[in-house]
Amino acid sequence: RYQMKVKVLSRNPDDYVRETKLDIQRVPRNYDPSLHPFEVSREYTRALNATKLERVFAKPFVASLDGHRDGVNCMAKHTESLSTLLSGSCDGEVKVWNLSKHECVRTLQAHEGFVRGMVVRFCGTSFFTVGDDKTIKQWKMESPGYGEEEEPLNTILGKTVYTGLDHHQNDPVFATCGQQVDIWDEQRSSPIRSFTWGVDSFSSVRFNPVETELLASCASDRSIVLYDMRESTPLKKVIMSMRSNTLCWNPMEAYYFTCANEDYNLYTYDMRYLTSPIIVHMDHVSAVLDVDYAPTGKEFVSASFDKTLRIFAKDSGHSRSVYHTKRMQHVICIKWSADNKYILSGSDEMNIRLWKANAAEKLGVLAPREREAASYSQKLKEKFQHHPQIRRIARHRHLPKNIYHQTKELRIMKEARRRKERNLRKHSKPGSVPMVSEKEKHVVTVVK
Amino acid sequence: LFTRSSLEKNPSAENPDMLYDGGEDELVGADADMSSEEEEDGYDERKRQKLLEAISALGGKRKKTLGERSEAAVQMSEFTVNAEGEGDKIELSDLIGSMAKTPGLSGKTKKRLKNMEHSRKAIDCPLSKQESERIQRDLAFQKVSKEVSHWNSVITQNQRAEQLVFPLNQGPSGPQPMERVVVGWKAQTPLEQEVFSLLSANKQPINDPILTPTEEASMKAMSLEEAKIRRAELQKARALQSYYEAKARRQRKIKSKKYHKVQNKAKRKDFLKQFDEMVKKDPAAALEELNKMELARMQERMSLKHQNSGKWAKSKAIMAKYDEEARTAIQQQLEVNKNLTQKVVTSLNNEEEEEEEERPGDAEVLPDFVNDAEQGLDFSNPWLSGTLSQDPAEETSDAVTVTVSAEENVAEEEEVEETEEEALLREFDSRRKLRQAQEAETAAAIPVVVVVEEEEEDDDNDASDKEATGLLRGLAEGCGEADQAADTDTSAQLEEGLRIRDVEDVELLTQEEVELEEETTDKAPVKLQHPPATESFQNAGKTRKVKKGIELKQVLTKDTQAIQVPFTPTVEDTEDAAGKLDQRGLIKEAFAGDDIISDFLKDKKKQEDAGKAKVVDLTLPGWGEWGGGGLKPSRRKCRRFRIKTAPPPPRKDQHLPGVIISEKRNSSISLHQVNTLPFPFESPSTFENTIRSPLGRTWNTECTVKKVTKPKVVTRLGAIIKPMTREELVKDRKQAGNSRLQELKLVK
């Protein structure tokens, strides 16, 4: 006897055909967890793969802009155009770059000696430079027409050398620093206000981009001074154990700023409580020369004398990434581009380098599925970040030999100091050797 | 405060105008006079000073000189500068001595100053410059820090936000209206200018691009009312058209010949009328029409339709001897043929009629089997083997396996030709009987199988109604024979069929059982197979189910689903069986060498034994007594030093026969495990919870995945992110105010 069983498939179009073309394609799926077991292990594998791929794709270096005939001493972002960058070198030359074409658009001899500072006016039509020749010059952003001579719009002759310059966020006011901090009106040839506090020279001055009337400057007496443009006197001063080279305000959080210090560290302060920094950012192995915040205010990048640049999350003590190349020398100035995608570094060996802010990120327009996949893998990495293998792979960076060894050395030194202190504490009267936290260690005093 | 202190400090030189209230002009004049005098004085003074210094140097007393800064600086420290006449005491009279000389001073002021001179009360010493500055700074700092603290809420909010989209103050996404883009933009390049000139020349919009002038004109041309009316008209026309179409469709489907005859006649009349008119009015068109008719006739003739060579004509010719109607039909046919062969225009009408009559007839005569696939064309394709029109008969139970005879098949084919109504009636009639008979039989014979089938029924909703009813009908007929067949069949056969069926069904339930059963069937193919001991429990459950299944209500409400088609032994069926065997055979062959199950059991036994408590012998021969070859330690000692280790905790797999659970720590896994609690978490359980919930779309719905994997920071490609502005603060305050208001309202 033969029997045949017939099983009939039923395909009801209602179950899989979408109603209109605009609907999402219906994919029947059973989310019963018993049908998809081992979720943690499967996601762990995915996270591990994502982490590995991130390291594989981490190629941050985009381009190098060469053309300067001396070390690049300062840079300025254009306020309106993403593709424009200005740079000033140690021989007084200023170059305007087109970043998308990687080429120099315009070159002008702005000063004799160093170009010390440079800033673009908020409207983007002109820019200011200061130099070793004791002058402040205002230049047009447009290059001069045929036959016209390259001439500054304005020149102010000062009595002393200016070392830094910054422009107000939305008023025709700028500030310079040298032997004192001066506030200038664009229309006048003498400062509308000068701030001094003891006799010393200042290395940089920065306007607060949010609370636009506030300024901060770094002085050579190891201090950071706060000012209010509306007041006749400075506000407060904090003296640290070593000199700060530059500082940068957080563009999204009005009262935080980060300063780049000679003692290899960066310090983030809350301007209301200067007695101790909020976070000490360590990792560099030489003096930190420049710092710039990402426009989102979530991260910042620092340039150091140790020929690397490092990216820190604003609330973490150690860097998330370090960029270096064989030929890059001491990095003098650094900028984070206004679209949060790139980093620009100017270094001693006359080159400006363009880096990706996220080393493994794919540039250009992403398809929706690509974007979703990227955000999913990002979340996976975050979720499993504490797992040892993933952490190991995610943190692994190749470092140049000397930096690697120097880091090791510094670690040993630090450990030795810690041990010594511990022993001291152990063998002295209880309470006579107080515990001083890392944050408090670096602040000498706060002067009112 | 400041002015006073400065005044006190160096009252001689600096600000005379602060002292004097009025008369500036004179003052300037006086200043000029004084300066010339002072120059001479200064010269003398310097000389005197030198002299004094020389004298003091002689005395050997060295005056302490303050260190001067050698660096070039614009502003010198106040500490290194010493003013002349520093140590001298200054009286008020010195200061206001010149008052008498100045005539322009008002009497009032003079009086007040005089009074001041008389009153000898000293004013409080003003604060030093450093101190006063410090106070100023402190105040200013407090003010600023208070001001800055307004940002607290915004900052914390942004830090906590699940997602931040930059640039912050974005406008609405999507294409912006032209006006907004165009405002504040001018044609600059020659190309732009050219384009603009073209636009303006063609009355295209430049500033207000919502509507072009032409568009506006068209808007004006028709008002809303008109448009509505027109739309209604169009709608009506469309509706009428659809009605007409529906009617035409309906008419076309009418099968009555008479109706069509009448219709055709009417049409013909109409056509003739029109044709006559056409001949009068438009002879050219009429000629064309004629040509058309001729062409149609030719085609008709070429089709050889109306000759007596067709099947129909032949049959009619045979019948013509006895049947009057057939004879007339043939006559007509011949006539038509004659007409067609002649080139006469009027013959067209008859032809058409014939044609009309022919068509529906053809459709009706067309037999059902035309749609069937040819049997035996492709034996490998099971779909081609069955006939669609043929109603497949079925047998629901194995006890009633029926070998269908050829006669039955014939009967079934006859049945096919019955009309559908009859089939339906029969079906309803037979359904109940059939059900009852079937259920009773199956229940009596083998309960297990029935249950399985019932379960299958629940699953198989796919079988269409038509098929099901057809099957039922087939069964109703075969029912009587089935009984006989059951009697005549040998018991061995029955058992065999039963067994096969049983195996197939159980296969659906569990894999292990199948394996066991296969083993048994291999050993004793004819013997009635008893279920293994492990199955007994399940069987009990099944029998219980069976009792439930016999209940009349359930039987009647359920349809049969397991479709079993009694077939004459065909190739594909055997192939199917062969395929099954093949699969099993393959597996068997693949694992021919090793017996997996027994290996597994051995393995497990070994592991269990390894974990069991052991007796350890710790006796040291020769310790505390004589030792040497052939000497055994004393029994007391043996007893004392034989130690039984503590029994291990019960194995986790002791109740799981098919599993080995190893509780040993696996070092290769521990490499991937978190060994310390990460920073922000306070207890292991919270950390584990975060790990446990999956993120991917394998486990979550699309919406959840989107929500869970939202990136923290989103930036737009190529957009400049400006620093935060004060507007954010204002916005935040407004929001806070609103929320507070809402809270208040809620409270109320």
Contents of the next structure:
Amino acid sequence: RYQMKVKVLSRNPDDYVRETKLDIQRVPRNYDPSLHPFEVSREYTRALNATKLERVFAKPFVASLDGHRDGVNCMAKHTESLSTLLSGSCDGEVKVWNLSKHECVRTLQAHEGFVRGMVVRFCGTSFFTVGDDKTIKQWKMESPGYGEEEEPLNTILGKTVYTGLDHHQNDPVFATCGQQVDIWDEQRSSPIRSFTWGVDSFSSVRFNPVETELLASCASDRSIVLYDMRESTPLKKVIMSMRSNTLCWNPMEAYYFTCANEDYNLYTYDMRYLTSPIIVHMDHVSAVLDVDYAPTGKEFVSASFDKTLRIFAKDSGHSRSVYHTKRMQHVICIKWSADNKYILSGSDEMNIRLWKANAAEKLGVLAPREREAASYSQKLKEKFQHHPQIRRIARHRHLPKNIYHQTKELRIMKEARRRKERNLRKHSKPGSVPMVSEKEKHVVTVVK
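What does the same protein look like in the form predicted alone, given that the last one was the form predicted together with the partner chain?
The next block holds one chain only.
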């Protein structure tokens, strides 16, 4: 018997029939690379176009929250609610904002003089403020009912002015700084522990969000001091060549913190090896006043006296983005929202501004095809990021004229110093003028 072999063409209609007539036609494709010899050049063109479009759509400014009658001095994120922000100004006023509606929902006169610091309790039911009137006040998060007075839940009158405040991640304990660093229990009216180390004043104090018993503070003698709440004395301190204004712990890596310095730079340290910073972040052209990490721990944002804010990757020496407006004056305080999408900045001219963390990101609900296109172009940009054309377009930022000129001037000054040092080394006895790296230049000593 003779057998005949029949090959049947079998087609699955799902592969080529549209689901609705609004869909685009499905095209069967063979992905064999030998059939697509120009794939890389085509992808390069797409990457170049994606990079150009990213710069076209980079419009980071979202909204401005105005209502304060004096410069915004400090801000606090709500620990439970994404859309709630608290801000304190230089006239002692505290405002609670609804970010989704861009409006102020509550105003209270908290202190006489500046509000120096504020923090929301970990459960989100109350918040603490400190001010120039030497008081620490605890307030309820809800607005008072009809006919009720705006009264603090608790008031502690201290002996000196408090300049900073932070709350423990999961215990009813908070820390203040001023003439010394004090640890307070919420139930008591005197500190349970005080730390001093021959310093006349501190500017900020921060609890570690991972190793919750550790805290760090910036002192006026140019030092950064580390403490363990369970010990009776400070752990160690690093003295730098200029004063640090504030610091912020990395929320994902327990040992790392970044401090904002008066010498226009930011320094990321590993608390185990304080002899030199891991990385020096440069780009600002004036003192850096505040810093805050993204909740992912991969990036942070810094606020500066030069009227700009910059976004840095945690391991990069230069910023990936710079935000500025014509109206914005010295940026005093900065916060990165807990959903990693927005940045909030408070500045001298009484405004709080809401920015996108990723300037070219499209806000709102994305269609599945939009999301796929965005992630595809992102991958293309990463693949070709080191090509000269793409790198040039991706790095370019338009700066205000004065910042552009100051950056140029600082570059010339740095080059002159480097040249002078090189000449000095050339005409000195070998080994008498040692090479000092940029990281080691700014650290004076570590005291244990």
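Fair warning: this is a prediction, and the values are worked out from it, not measured in the lab. Think of the rigid core as the biggest set of C-alphas that the two forms share within 1.5 Å after superposition. Numbering follows the first chain given and starts at 1.
Consider the two rigid parts into which the chain divides between these two forms; say whether residue 13 and residue 162 are in the same one.
They fall in different rigid parts.
Which angle, in whole degrees, describes how far the smaller rigid part rotates between these two forms?
The angle the smaller part turns through between these two forms is 63 degrees.
Where the rigid core has been superposed, how far does the Cα of residue 26 end up moving between these two forms, given in Å?
Residue 26 C-alpha displacement between these two forms, core-aligned: 7.8 Å.
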